[in-house]
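Listed next as structure tokens is one chain, alone, in the form predicted on its own.
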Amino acid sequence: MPLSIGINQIIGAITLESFSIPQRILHWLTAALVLFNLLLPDGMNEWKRAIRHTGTATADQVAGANIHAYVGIGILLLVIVRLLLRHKSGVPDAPAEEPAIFTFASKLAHAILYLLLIAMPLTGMAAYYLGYNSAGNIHADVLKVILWAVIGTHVLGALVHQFYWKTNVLRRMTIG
């Protein structure tokens, strides 16, 4: 019987131990983005005041909301490009020492800040470009409060495998 292997029986047996760079690079722009405009949202807000008190805003404030909006469209290709490399390269598996309630956590957690990072600047857009106040509340009001808890969470846990676990998990995504 020939020795005959499948190209997909060898990358179906290959284990990841890290990201690739692309994953890990967008990463890091993806945290940068996000935390500028959840810093520094200044420029939205003094355009939104300025639109509610006198109807118009200046020159500054609109490109202040610019930012902030061009911003979070960027954030939104980044994360489109993310989830199709994701799909794409794969990722690492969860180490063995995570505890499996931990597992299932961190891929809920995953899929919550993936859709809370479609979710933010789709409803910023439409509040911003197409005029609905209520995407604009739910954007700033309930979203973001939610992905602080969320981001607040992600950090907790890549501390946890680092100190307590003292698994590779933050290794995997920081140099490989």
Given for the second form:
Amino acid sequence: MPLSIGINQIIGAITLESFSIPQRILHWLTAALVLFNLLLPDGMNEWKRAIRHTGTATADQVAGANIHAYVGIGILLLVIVRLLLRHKSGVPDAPAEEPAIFTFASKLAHAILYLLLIAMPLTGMAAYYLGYNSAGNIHADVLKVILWAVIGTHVLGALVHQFYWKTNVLRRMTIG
Ligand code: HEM
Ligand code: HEM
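Can you swap the form predicted on its own for the form predicted together with protoporphyrin IX containing FE (HEM)?
The complete assembly is shown below, putting the previous chain first.
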């Protein structure tokens, strides 16, 4: 009996209440960079148009495209750090108030987000540096739309937590 109390106390002590500060910083930094590339891809699009129509681009057009490219590569690097941290420090359990089906849906949405944040930069790099137009089409026409849809669902889920189930999910990804 004393042994089982001891184990429960140990498990209680190691259960995570919140994401770690580096995990929280990385989440919001990544979110800001992803929204930047989603909302302001004009420099890259202009470079793409110039290459398609004239086969060449001006130094300004290349500089504009490089901002999109470097931000996207930055996202890929941050996601790799994030996944390593996640593996090392773990994440808090799903809140008990949440129905099981939603726990499954949010885990699925997070997995898809991580996959997209790897696939977007890789397809972009294949198009920009290696000239694979089909990768560019997947990047700009398919993955972009899926990314918007999953981010929309993700934000909606966070709001349902905050205002309907009134859980601490938003808090543990912000002030902790
Ligand atoms: C715009 C781009 C965004 C991306 C790519 C993104 C991505 C992610 C990912 C991958 C996770 C899973 C973390 C993990 O378990 O390792 C996560 C968690 C979370 N995100 Fe976002 N997110 C974005 C925006 C937002 C916004 C705008 C909000 C707030 C409304 C938000 C609120 C949260 C919360 C509260 C969690 C923690 C969920 C939990 O505790 O299970 N995210 N996000
Ligand atoms: C998560 C990171 C990224 C996001 C969210 C993103 C987002 C976008 C968006 C919204 C567009 C415009 C699509 C349209 O106008 O319909 C675009 C186009 C493009 N992006 Fe990215 N991008 C990312 C990373 C990258 C990287 C790392 C590169 C290259 C190094 C890149 C290269 C391109 C290219 C070449 C296009 C034009 C594709 C075409 O029209 O065929 N992107 N990207």
